[in-house]
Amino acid sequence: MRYKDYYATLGLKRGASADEIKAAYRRLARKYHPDVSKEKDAEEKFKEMAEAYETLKDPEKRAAYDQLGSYAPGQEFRPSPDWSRHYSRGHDGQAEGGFEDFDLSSLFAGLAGGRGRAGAHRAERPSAGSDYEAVVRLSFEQAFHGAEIDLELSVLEWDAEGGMRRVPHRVKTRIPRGVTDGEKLRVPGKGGKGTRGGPDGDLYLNIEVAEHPLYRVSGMDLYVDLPLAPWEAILGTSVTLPTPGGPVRLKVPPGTRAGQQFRLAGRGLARGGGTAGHMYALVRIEVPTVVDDRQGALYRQLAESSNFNPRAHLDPEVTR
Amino acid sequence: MIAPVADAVCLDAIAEVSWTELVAAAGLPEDELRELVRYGALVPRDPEAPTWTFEARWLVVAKAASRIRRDFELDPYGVSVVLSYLERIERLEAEIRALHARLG
């Protein structure tokens, strides 16, 4: 099996308290540790570490660990027979040096309090497979419709020699329609395999869907600008507008405000079971930035006979 | 042979799971878990019910409960405060997500 220094990993000396163990654990696991980190490695970091400490924090493995000797990481070793009779437990014919398919923390799994935490391939029990996870990216028309994805995973596993390796995991998978940026999928049974007739692990599907040119999403809801003329939103008009579902006609009546929203309902993204959100068309004025004299003179013509003060709350007189 | 596709399920308010389904799933002492429900960690849909059900998005909150618990070594009411101090980093998220959206 390969050697793995565990004081090391943990940024310690030999020798290290119990304190100063349990210290440097807590400092790396709020750096690395999957619910809280951005940090790039952090899943294969925090394993290596939580290995670490998982040995140097017992007492007995920790002592179990030292008497192994020094070697440098990754270094083939092999116990010596004093130390297998000494501090293997559970584990037949040690004494011959069976240890090629065994890790470095499967050879303390028996003591104090008994089984460590990781990669152990000679499990004594029934054992359920890792849940793995990540992270899909979906157009938008894919989450809409709803899609079949392949699925091409890099996960982590102990290989034989004890060491951590990424193997690839290839899943199909149908994501249903609907579903929204940030929202979590499981997959049952597509995670790890489980050992000794242990049940599979699942895989957690993160989503995220890409921006369209059009649409935003929130939720369940889309929104989307509607820009008018000035004259449409004070005359009053009849719009069309593009939906996922296809084109719809929007009625704007007349003195309409820039800000307003118009509702229309069911045609936001949906899901089975009825449940469906809606699109907002938010209205946005544009203004033409180039007029002809006459339109120009029309405009004037319109100010002048207009007491339209859209400032009137900032009056000084007012605000005094 | 071609692989079957799996079914990836929306874990949203609908989709339901069991008590059982949830500690199964979570891989904590049940007590531990009950010790969260009434901490307000889990949220049971109905808490007076002789047995309890979960919106399935319960399911990765009691599995993140059980990652805290064991890498962290908190008691189940660490646990449950760092599960309140997640929950609102994600509605925070969703609602930048949703202000994006809305102003443009």
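If you superpose the two forms and keep the largest set of C-alpha atoms that fall within 1.5 Å, you have the rigid core. None of the values given here were measured: they were computed from a predicted structure. Residue numbers count along the first chain shown, from 1. What changes on going to the form predicted alone:
- Residue displacement note: residue 192 has its CA displaced by at least 2 Å between the two forms (rigid core superposed).
- Annotation: Cα of residue 68 displaced by at least 2 Å between the two forms, core superposition.
- The two forms, fitted on the rigid core, differ between the two forms by less than 2 Å at the CA of residue 267.
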Second form
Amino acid sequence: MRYKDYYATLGLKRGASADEIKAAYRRLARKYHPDVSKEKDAEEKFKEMAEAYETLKDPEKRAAYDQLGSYAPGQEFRPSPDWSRHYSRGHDGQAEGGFEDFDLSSLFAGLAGGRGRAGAHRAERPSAGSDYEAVVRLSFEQAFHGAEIDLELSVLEWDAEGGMRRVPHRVKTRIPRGVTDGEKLRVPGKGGKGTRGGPDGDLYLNIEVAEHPLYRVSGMDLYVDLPLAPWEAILGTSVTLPTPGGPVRLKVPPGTRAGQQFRLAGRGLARGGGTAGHMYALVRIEVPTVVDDRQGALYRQLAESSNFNPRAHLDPEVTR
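Okay, that's the form predicted together with the partner chain, but what's the structure of the form predicted alone?
One chain, no partners, no other molecules: that is all that follows.
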């Protein structure tokens, strides 16, 4: 059979701790999971690292793997007679080392079936289910208010022969209100089924939120443009402003400037039991592009009677 360096597959050195093995697997799973990865050959790489993790996470399988020795990846090798006598009982008479037709993963799958000395004890041990990962695309409204979603996943699972196959996995879960783009949610117990009484795995959701035509998100705060006519900014006015929670009435004081912000407290994103963000209305002065003769005359009259100079700070006499 051909040797596979399971430690190198996970980017680890021999002697890595159980926590390091688990952390390496989770890091690579996020990178190569076929449902979320854009990497080339992601599914094949995911299968390779899943095979490596399946062996190294189990103390008995890892001990058996370490006892095989170390070879160059892809090198043909044969387990020693001592290894065969100790670990391979139940491989249909292969105790004398006749493993030419075996794949390395099949060799260790045999240990999981309880047919070897180590496997006989492991068969009674509980095993946790696999963790799954999926991308969830939400509208802005779903993210703001929360939503109940149905996910139809196609996941990779180990089969009885120690190989991997794709199986459907349907999940119904609640997305809490106030989630943001790029956030990662953990849904406990919605991953693969545990065996022999082991806990079910978890489901990790990578959240993508569509942009809204009016609102811009910054953390838990929202920003919206507030267009005003010049006379509204000068004289003051009252406007109805839309917010995700419903329209509000906003008083604009006289002399409002372009770029000025008005804060609407608590009108941003909110989490259950947490403090809500705010909404900020950013003032933009809109100038009419078409005026009739009467309006033009009034603007000229205003220009002639006003002593306001918006460029006073650019006067060379002032800047010397």
